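Next up: just one chain, as structure tokens, the form predicted alone.
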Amino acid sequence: MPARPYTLTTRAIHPPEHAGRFSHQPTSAPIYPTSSFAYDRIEDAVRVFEGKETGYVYSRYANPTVVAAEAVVADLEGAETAVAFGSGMAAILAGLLGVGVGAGRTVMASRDLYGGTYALLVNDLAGLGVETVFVEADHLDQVEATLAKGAVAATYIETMSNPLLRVIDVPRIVELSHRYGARVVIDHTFATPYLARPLEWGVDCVVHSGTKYLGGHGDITCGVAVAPAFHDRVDKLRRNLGGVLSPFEAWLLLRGIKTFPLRMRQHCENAMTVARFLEAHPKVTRVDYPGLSSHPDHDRAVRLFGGAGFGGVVAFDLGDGTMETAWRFINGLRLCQAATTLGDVETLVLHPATSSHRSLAPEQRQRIGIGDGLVRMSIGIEGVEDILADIEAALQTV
């Protein structure tokens, strides 16, 4: 151990020795394209497989550069272990279930979701007998009134919320549902270990969407679930259900997070350029960015995240409001990207009410603040003057 804890870069760049080191060393972990491990004798790997051994069986319970990451993983959240999926959304899953959700008990979900986690809630976990009750988590009244019915197996949040960056009081949210017994689940894909590391306000489950900003380049599909007093639940859970993470996905998510801080803090510096650019700008009726003085959890985010930053996305409304409005400036765009995904090194462009929240009714897009004309962008790490080109010759379209 050093004799002061690293920084996160430094971290980010040296994998702790739990991690997968080799007698050789090698300055990058290797691929272990394999299903499964042989063995000299039965014995050693009967013994490996009941857990009796460290080592190596299967690829589904476990794999050599797939522990190499999930540890990477664990350790910028602080902790010490991490489950690694094939999909955020299986890591979302395996959360949920893993603190304790199932038949019988009840889900409150903040109102402000990711699309996708919203339909997972209503449509699937609903199907097997889980109840979903929405609040606007920022009404700690209403929070504590649902929380007080005694019900809540788990609170389920965002960090900062999709599309809309809401910035939630979340160290109040766990004090409140630990108090009635409820666990916490939280989505950190927008905001990283970078800015925050949910664990220290005493989250019991942390998940990301690895394809995000700790991949960071667009080249694959994962997810991680950091949950240290669940981890066993969890990493059982990934194994019967066999959501796992590829040995190549692994190694290009460790490649990702070695300029995973550095990326990070160019999409937020550029980010902030960009929305005090677009709260400027006539043809952009609101800006939802937490680094502006403008957002409503503005205070909170400078306290939740201490400075470092306020993320890499930026969403607002344009002109009239209209869908067709949305779609000209994005058609506009010839830099900045339309794609359904964030967090890479490119600017990327969608249009949630089409996409990221079609599976919402238009009512309920509308009670949430999704109108037809808000558009989210990704904010990339390129030249932030030609971000802005961009932006506004597209603007002058609409």
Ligand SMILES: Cc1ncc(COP(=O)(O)O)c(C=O)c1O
The other form holds:
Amino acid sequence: MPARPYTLTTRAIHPPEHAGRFSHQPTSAPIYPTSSFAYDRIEDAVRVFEGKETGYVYSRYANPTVVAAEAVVADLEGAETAVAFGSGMAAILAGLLGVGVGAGRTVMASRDLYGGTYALLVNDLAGLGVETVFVEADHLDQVEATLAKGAVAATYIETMSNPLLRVIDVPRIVELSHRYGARVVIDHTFATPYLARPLEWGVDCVVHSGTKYLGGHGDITCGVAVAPAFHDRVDKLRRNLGGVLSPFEAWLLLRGIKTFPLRMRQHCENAMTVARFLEAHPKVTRVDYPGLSSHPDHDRAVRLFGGAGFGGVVAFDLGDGTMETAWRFINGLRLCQAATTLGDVETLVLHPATSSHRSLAPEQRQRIGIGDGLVRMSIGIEGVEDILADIEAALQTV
Ligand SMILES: Cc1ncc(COP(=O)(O)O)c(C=O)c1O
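Since the structure above is the form predicted alone, I would like to see how the form predicted together with this ligand looks, so please show that one next.
Following is the full complex, with the preceding chain placed first.
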């Protein structure tokens, strides 16, 4: 084959036409590490830009690997489309704005929230003129009274709250919110589509920190918003806010999701075993796990999750309830690692008062039941006897 009529320098940049064009179908989605897409004719590019033809022009708008990951998450949630982001926080912000939250509007949020979401609401969105009213989401009279004031654009809740695993009556909250014209955004990170699909309850926008169970291996930071009726708005917000997911991380998400149901089954099974073990342990004063009949929301969790399980996170209080005791326990663990995340295959431990919920004032933490002695464990999928042995050894140090 004759050399192409270019200098070596140019040929290194412009590959031959057949390079990178394949007719076969790979079983694993290809990674498209490209910021833009080239067209032979400008007219074709413009048609795609104008939305008259489907295609790709620029990876901040859409990227094939990211779109493949979005399609899988959407399908798990029972939708056709989803919007992926570079983090769960970016998905939460776009979800809220996407359903109509903005200056002069009100968000009604459950008091029991992930600390980062709380900070977003009370610091950043408040600074932009969005008021947030916090309610006890299991007090439906309080929920209705807030909605009845008429200014609520969106209700924001978590299917299973972090870290106390409260399970609220989502279908009732959706019904009430819609009655008063509010949309519902739900953070489904803890429960995941393995336990329930909130769109079936009428929720308007499901958001995930895909960093957690969906990715599952602690190697990505990612978020997803699934909002069938608001998809175009959320998609446009991603374009303009720019919190995109990289094609590499989208591919890791795709790979992680292949084992998501198997992992979840094991997370749930191991967490149930650990929760029962802790509940029976003399050094543990309280265990929060919705699979235990002692949990205040056990019956509701059975009803809403239909027996699929109760998730992989267990929270508990130790001995004298002080930070020193909690830290001594955490430092006594060998197999289980102290890390500020959850949902990985490894068992992880965290001290909410000084990590996930540090942005809350101490009295606020106390009010929602997050004491200094509270420990949260994300139970992994290791052999459960090894997890129990590690916990037992660490408990002996407190
Ligand atoms: C329930 C919940 N939602 C959202 C987030 C934020 O997700 P990310 O860290 O991917 O932005 C977290 C992070 O820990 C979380 O626990």
